[in-house]
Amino acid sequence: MEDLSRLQALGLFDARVPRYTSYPTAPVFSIASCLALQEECLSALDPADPVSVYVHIPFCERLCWFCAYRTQGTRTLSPVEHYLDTLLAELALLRAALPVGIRMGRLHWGGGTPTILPPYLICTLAEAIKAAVPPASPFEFSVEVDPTLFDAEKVAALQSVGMTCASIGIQDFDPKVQAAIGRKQTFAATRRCVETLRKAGGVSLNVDLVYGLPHQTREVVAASLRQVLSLEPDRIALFGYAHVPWMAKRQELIDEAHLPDDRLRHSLFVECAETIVGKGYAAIGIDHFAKSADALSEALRRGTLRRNFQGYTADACQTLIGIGASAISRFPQGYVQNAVATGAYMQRIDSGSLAGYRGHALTQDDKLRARAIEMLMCQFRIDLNSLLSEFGALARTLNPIHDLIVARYSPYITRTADCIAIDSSGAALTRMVAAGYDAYTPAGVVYSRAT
């Protein structure tokens, strides 16, 4: 209780800070010269270095009220087919813009609901992606899966095009919680989905849980976690619900009176994390867990764990190419985001142009701060010697920030000659500490809670 009171005094329950899946964060991006940046970055890629590819499918048969992602509901396949035609056109434009010989090391389909695609569209899209950016060896392909829109035929289609990882959003199995967030997904349906995937073979399993949802109590969350652990996933992501109805209008359907208070919200995470680790999973960064043989655990042990728009990753590719509405690309030179609204994205592609709408060209100072923030988010420490080796004298410009951070968050933060380190008892402060290295304060932007 004393530690929690001290963390509260440091502002843990008041702070609203980025999740730092990128630095700078997306609200910093601007529309100035975005297409020129996109074209420059694509043409400068080295064929010797594989790239990652992310494809956004923004459609769902149902819109969950808690979700803040860019999605839209549909009851028919027609808009999905029309969107897929645009994806194929974007891939053709991308193929023309890429240097000859570029290969793809990783592929991820996110949404929305990628498994809204019927088997023939799954194969059509996968083949078009591989034609534009052929797979490297090794190659990993992950897909976000909705158990209510999944069957053996879709599994077979995904397996035929090389899927190696399935990610299932669960959030919570309690019927009262599900009713309060507009999501119906039974444990039985989820278990059938997992069994179907396991029968197919060769597919690892990631599941997402969310704490801080309406009507969640310790008992409710513990019961859902027991069911999840019985599925024996390879990875578990434990996210805090971000209640941002000013950004995601559908969240206005959620009654704020039923949301857990700050202390309970914090306790839900801590107790879940302790249970998961107690079952033999390694804690990965601030909110992921993985079995010891999983690539994330191996990356943590080797010090090569990274963070991108999908969360924590063992992906070593320096470039991530985003395809589809609102998708974000990360290049060594900067970030480019496609037009966000589906209609605007489709108009850009239909005009024969790439879909880049806004972005940010990275300065050396950006790269330095990004590296420091990623170190904190992945390893809970900043390796000062590594920064000095990579950035030279520029690394010393962070010294005043190091001093302020240590002074503000002592005793949870310590500094030696070699590193700035967050003690395990202060891990909840990590996003706040990372925010201390953020040079940007976008006007009017309110981020999610630090807890």
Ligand SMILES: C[S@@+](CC[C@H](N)C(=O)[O-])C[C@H]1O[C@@H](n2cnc3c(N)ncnc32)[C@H](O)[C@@H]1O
Contents of the next structure:
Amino acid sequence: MEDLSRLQALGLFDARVPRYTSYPTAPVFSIASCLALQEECLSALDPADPVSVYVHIPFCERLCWFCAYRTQGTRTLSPVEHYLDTLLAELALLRAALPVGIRMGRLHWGGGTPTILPPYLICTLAEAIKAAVPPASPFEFSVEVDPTLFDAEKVAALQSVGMTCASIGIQDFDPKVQAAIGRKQTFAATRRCVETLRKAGGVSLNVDLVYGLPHQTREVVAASLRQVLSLEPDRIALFGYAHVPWMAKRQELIDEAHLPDDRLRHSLFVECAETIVGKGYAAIGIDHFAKSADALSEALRRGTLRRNFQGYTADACQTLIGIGASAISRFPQGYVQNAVATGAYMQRIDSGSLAGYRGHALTQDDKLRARAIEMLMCQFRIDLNSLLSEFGALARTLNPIHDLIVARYSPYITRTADCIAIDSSGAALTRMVAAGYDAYTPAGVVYSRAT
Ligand SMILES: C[S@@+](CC[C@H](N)C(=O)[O-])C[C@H]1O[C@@H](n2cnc3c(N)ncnc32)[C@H](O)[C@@H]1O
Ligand code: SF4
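I would like to compare: after the form predicted on its own, may I see the structure of the form predicted together with this ligand?
What follows is the whole complex; the chain from before opens it.
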């Protein structure tokens, strides 16, 4: 507890900082010349380098109160079908804008709830994507799965189009916690989903858990985690609940009086992490865990772990093409985000134009800071020699920041000739340390808590 008081004195419980799934973060993107940037980046792609593709499905059958994602509830398929037509139109526009011969190394469907798609739409969408950007070899295809909106026919359809990884939303199995976050999901239904996926074969399994939810106690979370571990997932993501009702209006339904206090919240993470690591999983970055044979563990060992919009990844592709409402593309030259509201996105595509609405052209200084931040988020250290060899003398411009960070966060941060390193006892400070390298403070933006 003494350490926790020191971390608290450094602002751990007060800081509101980005999660750094990109640098600069999306609120920094500006709307000027974004379509020109998108067209320029797409046409400049080198067909020799496979790209990754992300497709966003912003629909759910249920709208969980805790969820910070922008998604639309629907009980009927017609808005989903209409949206699918727009995705197909966007794919046709992309196909025309991309150089001939581009291949796709990875595909991810996220949301919202991609498993809201019935089997025929799963196949239609997958085939259209593969026609626009044919798969490379090897090819990986991951899908976010809601176990309450999933059946054997959907698994068969996903398997027939090449799914290799399913990411299953769990959060917490405790009925009182589930009632307080507006999300019912039994262990039995989740286990059925896992068994169906295992029976299909060839699919690695990730599960999402959340700590810091209302009514979570050490005992409640430990019991939930025992059930999760009995499912033997290949990866576990353990997210801190981001309570941001000013951005996600649904969260106003969450009773703040029942949220764990700062110290309990912190210990929920620490105790879960210890249990998961005790079961043989490797800790990956700030909030992921993976079995030792998993690609994330392998990437961590090799020093090739990356951070992207989905969290941590072993994906080495330089380019990520985002398709659908609010999807963000990352190019070597910069970022482009599609129109965020589903209606606005559909209008843009219907008018025959690509859907980029805001973006950011990366300067060398951005690239340097992005690399330093990614190193911190992935390896808890900045390799100074590697920055020097990648960026030359420009890397030295970070020296005053290194000094400041070391002075501010000592003894948790140390500097040697080769690196700036965060000690494991100060790992909770990582997002705050990363924020020290952020040159932007977008006006009016309040991020989620640092831990
Ligand atoms: C886009 S959601 C898709 C999950 C899928 N629709 C489901 O419900 O199973 C991906 C994950 O984001 C995480 N998430 C959503 N809202 C969050 C919040 N406010 N704080 C932390 N994690 C959150 C949850 O763990 C969730 O499983
Ligand atoms: S957690 Fe999943 S199902 Fe619930 S609202 Fe968010 S995206 Fe939709």
